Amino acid sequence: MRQYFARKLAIYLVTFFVAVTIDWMIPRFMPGDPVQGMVSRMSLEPEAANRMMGFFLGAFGLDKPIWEQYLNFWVALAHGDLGISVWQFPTPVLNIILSAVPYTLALLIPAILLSWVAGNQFGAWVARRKRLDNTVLPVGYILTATPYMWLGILIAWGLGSVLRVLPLSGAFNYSMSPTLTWEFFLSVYTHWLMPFLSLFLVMFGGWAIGMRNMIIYELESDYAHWLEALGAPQSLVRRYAFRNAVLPQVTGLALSLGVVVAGALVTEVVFSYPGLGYLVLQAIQNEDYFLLQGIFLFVIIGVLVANFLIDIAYVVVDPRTRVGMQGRA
C-alpha cells in the first residue's frame, strides 16, 4: 500500500510541476503589456514615463531574460511569494487571494458535497419507480446539460429581478461591515444562496442521473438475481446495489472537480461574488500577470489535493482495491 501511495504522490507532483509551468506561461502569451498599461494611466511626460517603466519592470522582475524570470518564479514560490499585484500595486498577490479564498470555498465545498450526497440518494430512490423516473429523468438531463453561468443568470433573473426575494450581487449588504451579528450572517446567507443554487442544481442533476443508471445496471446483474432467488428482502438487494453503484460515482467526483471549479469561478462573475472568479475577471481586465497566475496556482493545488484525498477515500471505500494492492505486494 505504501508503494501505491508513493507512486500516486509522484504522479501528482509531476502533474503539479507541469500545470504550474503552463500556469506561468499562459499570462505571458496574453496580448498587451501590464507595465505599459500602468504607466499610460498615469499621463506622465515621456521622460518620467520611461523612468517609471524602468522602475516597474524592476519591481516585477520583468527586466530579466525569460528563463531567469521562470527560475525566479520557482524560487519565490518555494518561499511563499506569489509576486506583487499590478491591479492593486503594491499589494502582494497572496494577500489579495487569501481575502477571496473563503468566499470561493464557502460556495464550492457545500455545493460539491451536498449535491453528491443528495444526487446519489435521489437517483437511487427513483431508479425503480417508473412513474417518478419518467418525470424526473428529463429534468435531470436538462439540469446536467445546463451551463453554470446560464443557470445562474436565470436564477438571478427569477429570484433577484422578478420576485426580488434575494439580492443580486455581492457577498453581503454593501451598507454593512463584517460583524458577529445575526443581521450580518443573514445578509451573508441571502447573498450566498443564489450562487450556491446555480452550482448545486447542475451537479445534482448529473449525480442523480449517474446513480439512477448505475442502480438499474446493478439490479440487473447476476448477484442481484441470485440474492432475490434466495429470498433476500428487496431492501437488502438495493443496499448491495447502492454500495457497488457508488464506487463509480466516487471516481466521477474526482474527474469532475476541475469542471466544477471552473463553473464556480464563472458563477462568481455572474453574481459579482468576491471570490477567486471575480479576481480572475479583474486580473484579465487589468493585465495582472501575477494575480492571474496566483489564482490558477491556488486552483491547481486545490484540485490536486482534492483528487489525492478522493484516491485515498476510494481505497478505503472499495475493499477490492486493498486486496489487489496486498496481492501485488
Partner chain sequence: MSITTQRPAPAPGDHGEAALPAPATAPDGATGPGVAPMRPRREVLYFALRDKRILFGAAVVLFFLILSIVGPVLDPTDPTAFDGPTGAPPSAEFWFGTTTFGEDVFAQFVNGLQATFLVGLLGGGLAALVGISIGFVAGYRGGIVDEFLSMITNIVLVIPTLVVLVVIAAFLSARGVVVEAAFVGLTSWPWAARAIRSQTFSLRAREFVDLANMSGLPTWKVIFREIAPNMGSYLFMTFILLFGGAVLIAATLDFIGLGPTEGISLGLMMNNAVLWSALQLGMWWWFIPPGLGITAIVGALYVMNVGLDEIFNPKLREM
Second form
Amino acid sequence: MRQYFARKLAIYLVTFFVAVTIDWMIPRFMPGDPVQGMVSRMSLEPEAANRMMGFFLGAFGLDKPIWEQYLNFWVALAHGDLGISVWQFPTPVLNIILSAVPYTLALLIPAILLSWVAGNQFGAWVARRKRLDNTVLPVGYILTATPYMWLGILIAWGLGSVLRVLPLSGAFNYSMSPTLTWEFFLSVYTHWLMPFLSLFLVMFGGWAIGMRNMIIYELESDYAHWLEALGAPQSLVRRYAFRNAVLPQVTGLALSLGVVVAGALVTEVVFSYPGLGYLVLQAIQNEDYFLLQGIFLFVIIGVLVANFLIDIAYVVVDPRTRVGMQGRA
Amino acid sequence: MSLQVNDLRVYYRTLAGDVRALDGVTFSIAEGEIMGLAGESGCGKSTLGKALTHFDSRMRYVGGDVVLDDEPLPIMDSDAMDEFRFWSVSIIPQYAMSAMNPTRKIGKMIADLLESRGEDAAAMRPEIERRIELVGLQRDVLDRYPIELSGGMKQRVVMVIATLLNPSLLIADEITSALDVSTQKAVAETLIEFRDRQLVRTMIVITHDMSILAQVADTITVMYAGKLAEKAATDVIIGAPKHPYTRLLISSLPEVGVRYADKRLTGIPGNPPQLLDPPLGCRFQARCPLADAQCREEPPFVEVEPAHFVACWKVS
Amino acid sequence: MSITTQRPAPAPGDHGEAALPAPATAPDGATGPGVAPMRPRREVLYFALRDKRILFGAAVVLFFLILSIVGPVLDPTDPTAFDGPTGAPPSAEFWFGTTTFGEDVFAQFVNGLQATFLVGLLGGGLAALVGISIGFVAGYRGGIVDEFLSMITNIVLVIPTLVVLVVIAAFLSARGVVVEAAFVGLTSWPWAARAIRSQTFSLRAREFVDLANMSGLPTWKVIFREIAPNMGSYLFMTFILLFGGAVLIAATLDFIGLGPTEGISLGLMMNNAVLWSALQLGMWWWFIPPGLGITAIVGALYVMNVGLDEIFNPKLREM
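Based on the form predicted on its own presented above, generate the structure block for the form predicted together with the partner chain.
Let's see the whole complex now, leading with the same chain.
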C-alpha cells in the first residue's frame, strides 16, 4: 500500500514540477517578446512604459542567466510570492487569488460531488429498463454534449432574464455588505444557484451515461450471469453490478477534473461570478500575466490534491487494490 | 427416473435466422447417474446445459419438455424456473474462473446469495465451512477475494457454492478445461465424491475431454450438430461404440490418455453442417463413410441394446 | 469502457475507456453453434444502416457539415461586417437576426460552423494520431517503453490542459484555427492513449490464446480477421469522441476570448453575446444558434458512438 501511494505521489510531484516549469517557460520562450508586447499594449506614456518595462525585466529576472531565473522562480514560489498584479496594482497576486478561490470551490465541490452521486444513481436506474433508456438517455447525451457556457447562458437567460426569478450576475447583491444575516445568506444562495445548476447539469448527464454503460457491461459479466443461473433476484445482481460499476466512475472522476475546472471557469464568466474563472478573464483582458500564471499554479495544485484524494478513496472502495498491495494475491 | 428430457428444441436467434442448436433431444438420466456429454464445440452441448438452467438472451425455447423428479421443469418461463434454480437445478458454469463477484469476499457473496433465496446464511455457515474443507480448501478462503485464489481453488469454491442446497441435478460445464492436469484429476474426483455423499443426485458433465469422462461418468452421451448420436455406459462408448461418428471420434483420439475430442477431427473429412439450415435426414451423412440414400431420412434415436441408444440407420 | 468501458463522453466522463468497447469475448458458444459466420464488415453495415441512433447522428452531422459549406455561398455576407440594422430579430432578410453592431448572425453561424468542423477534424485527428501511436507502442512493446510512455500519459492526463492552453494562448498575439487545433490535439490525447494501450494489451493476450486454441490458422490471418477489425472499430470510435472533445475545448477557449484572432467561431459568438449583454437585452438569436450548433454536432457524435458501440459489441444489443 505504501508503495502504491509512493508511486502515485511521485507521479504527482513530477507533474507539479513539469507544470511549474511550463509556467515558468511560457513567458520566456514564447515567440516574440511578450514583455515588450505586453507593455506596448498597455499604451502608457513613454516614461511610464520604460518604468513598466524595467519593472517586468526585474520581476521576471530576465537580465540574469537562465538557470538563475529558474531557481529564483522556485524560491519565490516557495515563499508564496507569485508576483504583483498589474490589473489591481499593487496587490500581490496571491491575495487576489486567495479571495477568489472560495467562490470557485463553493461552485465546484458541491457540483462535482452531487452530480457524481446523482448521475450514478440515475444512470444505474435507467440501465436496461427499455422505456427509460430510450426516452431519458438522449437527454443525458444532449446535456453532456452541451458546452458549459452555453447551458449557463440558457439558464441565465431563462431564469434570470426572461422569468427574472434569480439574479443574473455576481456572488451576492453588491448593495449589501457581507454580514452574518439571513438576508445576506439568501442573497449568496440565490446568486450561487444558477452557476451551480449549469455545472451540475452538464456533469450529471456525463455521469448518468457513463454509469448506464458500465452497468450494462456489468450485467453482462460472468458473475452476473451465474447469479442469475442460481436464481438470485435482480435486486442482488444489480446491487453487485452497481458496486462494481462505481469503481471506474471513481477513476473517471479524477480524469474529468481538468475538464470540469475549465467548465467552472467559463461558467463563472457567464455569471460574472467572482471566482478564478472570472479572474482569468480579467487577467486576459488586462494583460495581467502574473495573475494568469498564479491562477494556473493554483489550479494545478488543486487538481493534483484532488487526484490524490480520489486515489485514497479508490483504495477504500476497491478491495482488490488493498489485497494486491499486501502482496497476497 | 430422475431427469427426463423429451424432444427438446432450443434455437438461437441470429441475424440470418434461427440456429438450431438443440433440435429434438430426448434422453433420461437415472437417479445417481453421472452422465457425460461429449461432442465437438458448437454441437449444442453447452446449449443443453444452459437450456436446463438459465437461457441466455439469444436463446429461444421452441418445443419439448423436461421432467425432473416427476415434476415438470418450466424451462421456458424464466420466472417460474427461479423456484427450481439452486434448490433443484444448479450449474457450474464454463466460466468458473470469473463466476464470482471480484469485489466481494467469497463468504459474504455466498451469504448474500443464500439470503436472497430466503435461506438462513448464518445457520448454514458451519455446513459451508465443512464443504470447503471437503474439497480440500482452508475455511479461510471464505474471507478472501476471488483474485486471491488459484484457478483450481476457484473451481472448487464454485463447485461448493453450486451444490450448497443439494440440487437434484447439477450441470458441470467444462469444469476442467481451465485447469492443469493434476488439478483436473482432483476436481473430477470431487465430482464423484459429491455424488457419493448424495450432495448432488444426478449430474451432466459437459466436456471436450474424454479422459475426464472415462474417469467420472457412468454413461456418455455423444452429440452431433444439435442432435444426440449415441448414449451408452461409459465403457461401451469407449470400448464398443456403434454410431459411425462416435467410432471415428473415439478412434481419432490417442490410445492412451484419451483427450480432447474437441480438436478438429483430422480423421473425419469435412465440417459439421450449418445449423442455420441443416440438411434433411441424418446430420452426419455428408461426412459418414457408411451413408447412403436411406440416410436422407432422419434416423430415430432408438435403444439397440439395453441402455444403449443410437441414432443411425446402419446400426441395429 | 467498457471500457469500458466503456468512458463515456469527454465531459465529466472524460474517461473514454468505458464508452469504448470492451475486448469482445471469444464467441465460442455465444455466437450460437455452427452459425454461418456473416462477413464481419457486411454485418456491421447491415446493423449500421438499421440503427436509428447511427442514422440520426450521421444525418445531424451531415446536415451541419453541408450547411457550413453551402451557407457562406447562400449568404455571402461578411460575418464581421457592421452593415446591417443593429440588434434586429430574425427576419426574411436576416435569417438569424443581427448583433448589436449589425453583424449578420446567420453568416457568423455558418462560418463559425466551418471553424468548428476544422478544429474537430484537425484537433481530433491529431489527438487520435498521438494517442493511438503512444497507446499502441506502449501496449505492444511493454517494459520500459511502456513505463516511460505511461508516465508521460499520466502527467498530461493529470494536468488540467485547458488551463495550460489558456495561458499559452494568452501569450500568443496572433492565433489561427490551425494553431488552436494543434494545441487542442496535442493536449487531449491521454485518455485515448490509455484506452488504446489496455486494448492492445488484451488483444496481445487474446491473440496468444487464440493461436493456442486454433488449429493451424496462420498468424497473419488471425491478426487480419480477428484483431484488425476489432481494433479498427475501436480506433474509429476513439476518433469520434476526440472530435467531439476538441470541438468543446476549442469552444471554451474561444469563449474566453483566446480563440483565433482572425475570423469568427461559435465560441466567439457566445463570448460576444455575453460581453455585449445579449442576455439582458433578450437577444436570444445571438447566443442560441452557436451553442445549439455545437451541442447538436457533439451530441450527434456521441449518440452515433453508442450505436456503433453496440454494433461492434454484440453483447450490448438488446434482443
